[in-house]
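Consider the single chain below, provided in structure tokens and representing the form predicted alone.
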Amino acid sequence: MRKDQASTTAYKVALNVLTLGAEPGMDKVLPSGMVEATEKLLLASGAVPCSWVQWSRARSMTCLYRLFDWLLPGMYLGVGYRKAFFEQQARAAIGSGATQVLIPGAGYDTLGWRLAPEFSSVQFYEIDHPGTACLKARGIEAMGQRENLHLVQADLGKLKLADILNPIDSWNPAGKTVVLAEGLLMYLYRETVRDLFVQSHRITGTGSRIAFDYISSGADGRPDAGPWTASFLWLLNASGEPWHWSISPGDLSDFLIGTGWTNTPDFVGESDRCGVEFLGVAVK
């Protein structure tokens, strides 16, 4: 992301949630009352111009959205599903007793927006670059701010989640807490993916748990996005927002418990990625 510039990915998958709203079937598998929300936000923040929010709820534009799938295989689609896990595992934590839910990297995603009201003795919080955040936020007042809705500007490249959230007065170090990183850990260093995990670690209470995604690497050690992926990552250098860190997941267990840790495949429910991303839970 360029600095102080709002992240062009996180509009493009918000555009990608509209588009979904109108693929046939999908109805079944988003989060209900996500598509209409996501549509508010964009509108209300100004993020995207209006023209290109109804286009992106066209159903011509899931022809187009196809007709590009074949530079990441399931990767249209594979949001729709991403989003849905997510959101499983966030009311999963909450149904076991987590009183927090962080969501760094939030983008224009609004699970905590619609979530908060339905379960008011938790406290969500997002975090996310200023230029992005600030957006968002000018949206979400628009859209009705939430009491137990805490929006945070900062850069997690440059500060850690502990010097982010403990100045906070409602943030519980102890509290049993739901971490999501949703489509963030590919876009950082791998010094930085370890911190995270490091640090969510460290501010959070026993039986927190921590949901990701994230790219396989390939034999080459660089991300993984199947046949076309020296084009894709060349676009992505071009967008200004490369991928830096993949895991294979053979070694992705050793890498947790270096963090503190311990991964639970089984938590990820019935399949273990979505398009050419990988789904991944870990507890504490």
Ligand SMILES: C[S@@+](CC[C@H](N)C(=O)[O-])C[C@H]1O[C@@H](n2cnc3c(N)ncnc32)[C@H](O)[C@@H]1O
The other form holds:
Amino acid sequence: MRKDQASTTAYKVALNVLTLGAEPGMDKVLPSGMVEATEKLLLASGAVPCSWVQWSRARSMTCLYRLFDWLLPGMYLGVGYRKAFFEQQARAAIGSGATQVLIPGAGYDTLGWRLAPEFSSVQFYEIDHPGTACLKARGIEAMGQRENLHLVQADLGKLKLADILNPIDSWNPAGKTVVLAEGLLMYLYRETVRDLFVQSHRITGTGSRIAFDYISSGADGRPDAGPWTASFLWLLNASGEPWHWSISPGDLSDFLIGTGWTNTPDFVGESDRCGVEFLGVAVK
Ligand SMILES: C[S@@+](CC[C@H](N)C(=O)[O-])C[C@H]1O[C@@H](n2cnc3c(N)ncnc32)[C@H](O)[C@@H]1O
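Switch over from the form predicted alone to the form predicted in complex with the ligand, please.
Now the full complex is given, and it begins with the chain already shown.
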């Protein structure tokens, strides 16, 4: 993607969250306060026009999303289950003593902003490209800063996590940390993904965990997003945010060898999928 421009996939996820707020039954799945916070953030940041926010919250939009769900089967509701999964991972890790939450590729996700006051002794760090992170910072400023929420602007494809985080005074490389790589890894090249695992292992303490989602590889080695994969990949390319990385779930444990992380499928919970995405948790 163009590094100076804000991510379009980031606001698409956020708009999807707003529409899920109007979807009957999803209030039981979505983390409490998430829809409202996402709406505030989109409006305050100016990431999208106000009218898009209003349309996205309309009940009629739920039908439209369901109509287009064939393109990425199951992904409309899947985004909601994915959000719930990452929030559960954050809460479980904090409950077992994590003192840092790191969210690379945070986009317009509101977990850090919402959980920071509830867990005032935990430090939250978000990283994103400057184009997106600037808008987010503007929104957070208007919504109310959190002392323990740190918004960092960096390109993860160019800078190493250690070089991004170690200069920050409050970052504790020995601290028990939960890393939430949500909706990110598919946009990175294989070497960057591997380096993200290696680096995040180096700069976190014992007992840390990393939760992530990923796209499975098809027989041709390319990302497999269902029957319309080719069209979807074309659309992503055209939008300037192509997918680069995918992996078959069966190959994940081997991929993590040498990174320091151990794959723990049992930690994922009842379902290991959200739409076309797989969920993963690794521990150190
Ligand atoms: C699909 S959005 C997901 C946003 C958020 N994690 C969520 O799930 O709501 C992908 C995010 O990753 C960020 N991203 C992609 N490549 C990146 C890179 N090389 N460095 C930093 N951020 C990156 C984009 O700017 C965007 O905000």
